[in-house]
Structures are given as C-alpha cells and as structure tokens.
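Shown next as structure tokens: one chain only, the form predicted on its own.
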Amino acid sequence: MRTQVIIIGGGPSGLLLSQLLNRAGVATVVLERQSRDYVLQRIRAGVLERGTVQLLHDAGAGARMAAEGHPHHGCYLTQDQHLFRVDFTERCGHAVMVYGQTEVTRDLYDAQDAIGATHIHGVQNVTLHDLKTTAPSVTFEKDGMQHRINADFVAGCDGFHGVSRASIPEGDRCEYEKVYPFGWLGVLSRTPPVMDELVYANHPRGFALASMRNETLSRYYIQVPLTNRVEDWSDDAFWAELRARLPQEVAERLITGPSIEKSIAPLRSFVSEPMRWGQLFLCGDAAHIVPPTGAKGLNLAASDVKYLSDGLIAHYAGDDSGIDGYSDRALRRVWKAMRFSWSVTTMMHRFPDQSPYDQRMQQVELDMLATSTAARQVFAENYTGHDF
C-alpha cells in the first residue's frame, strides 16, 4: 500500500490532521492501536481555544460544536475562599468553547467517514522505517498478518507512550520534564454544573476544579497525593472533600450524584525537541504534555496540526518553507503554553514541601489577578489562546 502521509494515532489530533489534508487533496492513512469505540470512550478535557474552534470549522467538523457547545466568557478563581471572576471578553475580546474532547473526536470521525478517509484500527507492533530518506515506510500487524505502507511523510500523533517519538534516536532529541508531586482525582457525574463557568479553587487542603460538559453533565477534580488510588475514594468522600475546598457560596449550590467515571491523572510538564526528524513530524502529546490546569493539551495539539497541515499542503504545491519551519514554529507556541500551565499550576496547588513564604507568594499572585487589570488581561490572553 502507498499513500502520501501516514498518520500514527487515531485520536483527535490524528483525525483532524487527516481531515484537513484530505480536504486539500493530500491522501492519508490513519493507523490506530485501539478500536473506534475505545477511542470514543476516552474522557478528556473540553475547553477549546478560539483557534481550535476555528480550525474545527475549517475542517468541516464544527457544526455540532456550534449548536451544542457552551461559549465561556470568563472563569472564577478563589482567593482566601473569596470568589472573583476574570472576564475574558472584557480583558482581551475573546472567549473559549466548552465542548468535550469525546464530542470533538466523534465529530471528526463523522467528518472522516463523510469523505471516505482510510483508517485502520487494531494495529499492533507498529514500526517506522527509513525516516531519514525520501521514502519512509511503516510496518504493522493486523489480524496476525504483516503489512507495509510506503509514504512521503509520517505524522506521529500517537501520544506520550507511542512509537513515534521513540523512533527518534535519543542522541537526536532533547527532552525537558517536570513531574509534579500530586495528581487530579476526577469525577464525572450526571448532575447540573455548580456554576455557569469553571471555578478554580486554591485551598489549604489542596486544589479543586469545578468544570462541566453540558447542562446535565459535570466534571469535578480535587488534588490528591500520587500514592492515592481510585479505590481509596468513595463517591461520598469525594463530594465531602470537594465541598470543603470550594468557597461556601459555591459549595452550597453543589448537587451531587453517583459517579459515572472516576480516575486519577498524574501531572507533568514535558517537551521533546525537535518536533521534526527527517520525514517524521510529531504532533500533540507525542511531543509535549502540559498539566491540565491551563486547559492547553488539546489546543496545543490543534495548533501543531494547523502548522503541519499548512506545511504539507504547501509542500505538494512546491513550497517547503512550512515543513522546514514546522518544529521551530510549533515549539514557540508550545513553550508559551508550558509557561502558562506551569504558572497556574504553581499558583493554585499545595506542594508537599511548600513553605509559608511559598504560600504567601500564591496569595499575592491571586491578589494580583483579583485587583490588577493588567494581570487579568495577561491571564485572559493566555487562557483564550495565542494566535495559531
């Protein structure tokens, strides 16, 4: 089999890249280890920057999002249990869209089906070959049979644990990592959201976040030690701890119910450079991981896809400047998002070795956001997203 671009990974970044390329006449094959049903069961964040929203419309996959998504024009934060709001629209003229990643993935699958894109699910033992030549290929097993696909380029959209980044020799990549000493215990429940916008809570017992998917589906998180297990937390214990960390005026409004999904996610910041090696390009979590505090993970993947799809489409029109500059361009935006996610994580969480001085610095940072127009503008610009 031959195609122009092989895409490793059938999550939202791989699907979006395939959709944009195929609509421009560039042929792709998407390889995914899991089944489509499995991919659609993944629970992920759902705060979309304005650039991501526009890119989904450009891909012909934004109609349901426009009809069912929830534009948010600000968010709430707490300072000493007092609630204050950062107004995005007032401060920078933009908003974000709350629309679950599962729904984004579903819309992209539907858009791919409509144009007849090629997907191969259930692949195993994927191996990348000859990436430093002009004729790379990928081999894999499917239903006990060995297969090979030849291509012009390979796009690694297969996440942090995928084979793509590992196919770059260690001596040719530089990795930066910060592992945080806590995780997020997240609960999804069929309950109305406690507030109309997200609530980020700094509390002596640890961070908490009140989020949502829609009017009847809520997502809540609390900071927990990495030694905790999901089994350590009953629903009642989770709701009690969440109430304790939210301001009283918010906690009194909280409606609880049985959890329909519960998980613990560790937090890390990670970047691998460069994002191009030969004919291989890395996208999304294959190249970088951000703590979810800044709501940047899916949005960074989308900006990678924007830069790479533009570059590949231009390549087939005779211009290689986009693919030659892809890594540098993507990494400039990645590091800005890294800084923002790190700063919000540091401001909102309690660290095991935190000193009284560190706690006072958190209070000052929050006070700056609560009282300084300039600080709120910088926060709003970063939260809603820099230009793609």
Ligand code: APR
The other form holds:
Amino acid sequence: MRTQVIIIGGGPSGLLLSQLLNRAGVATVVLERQSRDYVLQRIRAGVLERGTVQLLHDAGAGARMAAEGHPHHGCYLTQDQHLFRVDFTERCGHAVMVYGQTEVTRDLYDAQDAIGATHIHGVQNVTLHDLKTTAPSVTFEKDGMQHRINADFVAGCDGFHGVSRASIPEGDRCEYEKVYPFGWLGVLSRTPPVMDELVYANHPRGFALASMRNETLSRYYIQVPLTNRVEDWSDDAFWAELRARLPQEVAERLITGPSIEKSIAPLRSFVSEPMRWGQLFLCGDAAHIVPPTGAKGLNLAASDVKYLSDGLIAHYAGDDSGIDGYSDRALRRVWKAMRFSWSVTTMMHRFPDQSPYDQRMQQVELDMLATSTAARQVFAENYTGHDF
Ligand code: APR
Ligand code: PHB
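One more: the block was the form predicted on its own; return the form predicted together with adenosine-5-diphosphoribose.
Shown next: the complete complex, the earlier chain at its head.
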C-alpha cells in the first residue's frame, strides 16, 4: 500500500490534518489504535481559540460548531470570596468559542467520511521505518495480519503515549517537563451551568473550575491530591467540595445532579524538541502537553496542524520552506502557550510545599489581574490565543 502522508493517530490532530490535506488533494491514511467509538467517548476540554474556529471552517467541519457553540467574551476569576471578570473582547478584541472537543472530533469524523478519507482502526504494533530517507514506511498489525504502507512523510499525531516521538532517537530529542503535585477531578453533569461564563477559583482548599458544554451540560473540576482515586469521591462529596471552593454568590446558584462522567487527570507541562526528524513530523500531544488550566491543548494541536498542512501542501507544489520551517514555527507558539498555562496553573492552585510568601504572591497576582487593565489585557490576549 502507498500514500503521500501516513497519519498516526485519529484524534483531533490526526483527523484535522487528514481533512486539510485531502481537501488540498494530498492523499493520506490515518492509522488509529482504538475504535472510532472509543475515540468519540473521550471527554476533554471545550474552549476554542479563534484560529481553531477558523481552521475548522477551512476544513469544512465548522457548521455544527457555528450553530451549537457558544462565544464567550470573558471569564470570571475568584480569590476566596472575591469574584471579578476579565472581559476578553474589551481588552483585546477577541472572544473564545465554548464547544466540546468531543463534538469537534465527531464533526471531523463526519467531514472525513463525507470526503471518503482512509482510516484504519484497531491497528497494533505500529512501527516507523526509514524516517531519515525519502522513502519512509509504517508497518502495523490488523486482525492478525502484518501490513506495510509506503509514503513520502509520516505525521505523528498519536498523543503523549504514542509511538511517533519514541521513534526519534533519545540523543536527537530534547525534552522539557514539569509535573505538578496534584490532579484535576472532573465531573460532567446534565445540569445548567452555574454561571454564564467560566469561573476559575483560587481557594485555600484548592483550585476549582466551573465550565460548561451548553445550557444543559456542565463540566466542573476540583484540584485533588495525586493519591486520590475516582472511587474516593461520591457525587455528594464532589458537589460539597466544589461549593466550598466557590464564592458564596456563585455556590448558592449551583444546581447539582448525577455525574455522567467522572475522572481524575494528572497535570504536566511537557515539550519535545524538535518537532521534525527526517520525514517524521510531530503534531499536538505527541510533541507537547500543557496543564488544562489555560485550555490550550486542542488549540496548540490546531496551530501545529495549520503549519504542517500548509507546509506539506506547499511541498507538493514545489516549495519546501513550510516543512523546513515547521518545527521552529510551531515551537515558537507552543512555548508561548506553555508559559501562559504554567503561569495560570501556578497562580490558581495550592501547592503542597507552598510557603506563606508563595501564597502572598498568588494573592498579589490575582489582585493585579483584578485591578490592572494592562494585566487583564495580557491575560485576555493569551487566553483567547495568539495569531496562528
Ligand atoms: N498507533 C495508532 N494510534 C495511536 C497510537 C499508536 N501507537 N498511540 C496513540 N494513538 C491514538 C490514540 O488512540 C488517540 O486517538 O492517537 C490519538 C491521539 O489523540 P490525542 O491524545 O487526543 O492527541 P491529539 O490528537 O494531539 O489531540 C490533542 O487531545 O488529549 C487531548 O488535551 C489534549 O486537547 C488536546 C488534544
Ligand atoms: C473544560 O470545559 O473542560 C475546560 C475549560 C477550560 C479549561 C479547562 C477545561 O481551562
């Protein structure tokens, strides 16, 4: 079997890359370890930057987002009992789109079906070969049979635990990592959101976030110790802890209900450089991980895909400047998002080893955000996303 670009991973990165390349006449094959249903049952974040919104429209996968998504022109932050709002549109002229990643993935699969894109699900033992030659290939097993696909390029869109990054020799990779000493316990509930916009709460008991998917579907998070397990948290215990961390004026509005999804996710900052090695290009979580505090994960995957798809399309038109400059260009934007995600995570969470001085610094950071127009402009520019 032969194609032009083999895409490993059928999550948001892989699907969006496949969609943009096929719409430009570049042939791809997507290799996905899981079933489509498994991929579609994943619950992830739900805040899209304007660049991601535009790219989904460019990919012909933006119609449902436009109809069902919710533009948000600001968000709330709280420090103990004090609630204040950052107005994105007033400060930087941009908004974000609240629309679940699960829905984005569903829309991309539908768009891929509409153009007859090639996906192979349930692949195992995916192995990358001859990446430093002009004739790379990928072997894999499917239903007990061994297969090989030859191509011009391989796109590693297989996430943090995928095979692509590991196919780059350790000596050729430079990795940066910060693991946070806590996790996020997330609950999805079929209840109306507590506020009209997201609420990020800094509280002595720990961080909390009130988010949403739509008018009847809410997404809440509380910071928990890494030793916690999901079974340690009943719904009642979760709602009581969330209420305790929200300002009273917000907590008294909270409508609770049974959790329809409950999970604990660890937090880390991670970057692997470079994002190209021979004919292999890394995209999205395969190359970098951000703590969810800044809602940057999907948006960084989108900007990677924008740069790589533009570069590969240009390659087949005789111009290699895009693929040659891909890694540097993508990493410049990745590191800006890394900084923002790290800074908001540091400002909003309780760290086990936090000194009284550290806590005062958090309070001052939040006071600056509450009182300084300039500070709110920097926050708004970073939260709504830098240009792609
Ligand atoms: N072979 C084939 N597929 C694989 C392999 C493999 N060896 N390893 C992983 N995969 C698949 C996974 O099953 C998953 O569907 O690659 C896909 C990677 O998808 P994501 O982890 O969602 O990463 P990405 O597409 O880059 O999207 C980034 O997803 O996890 C969130 O917070 C993250 O919002 C960000 C977004
Ligand atoms: C979510 O809705 O899941 C979400 C929103 C904003 C974040 C993180 C998660 O910063």
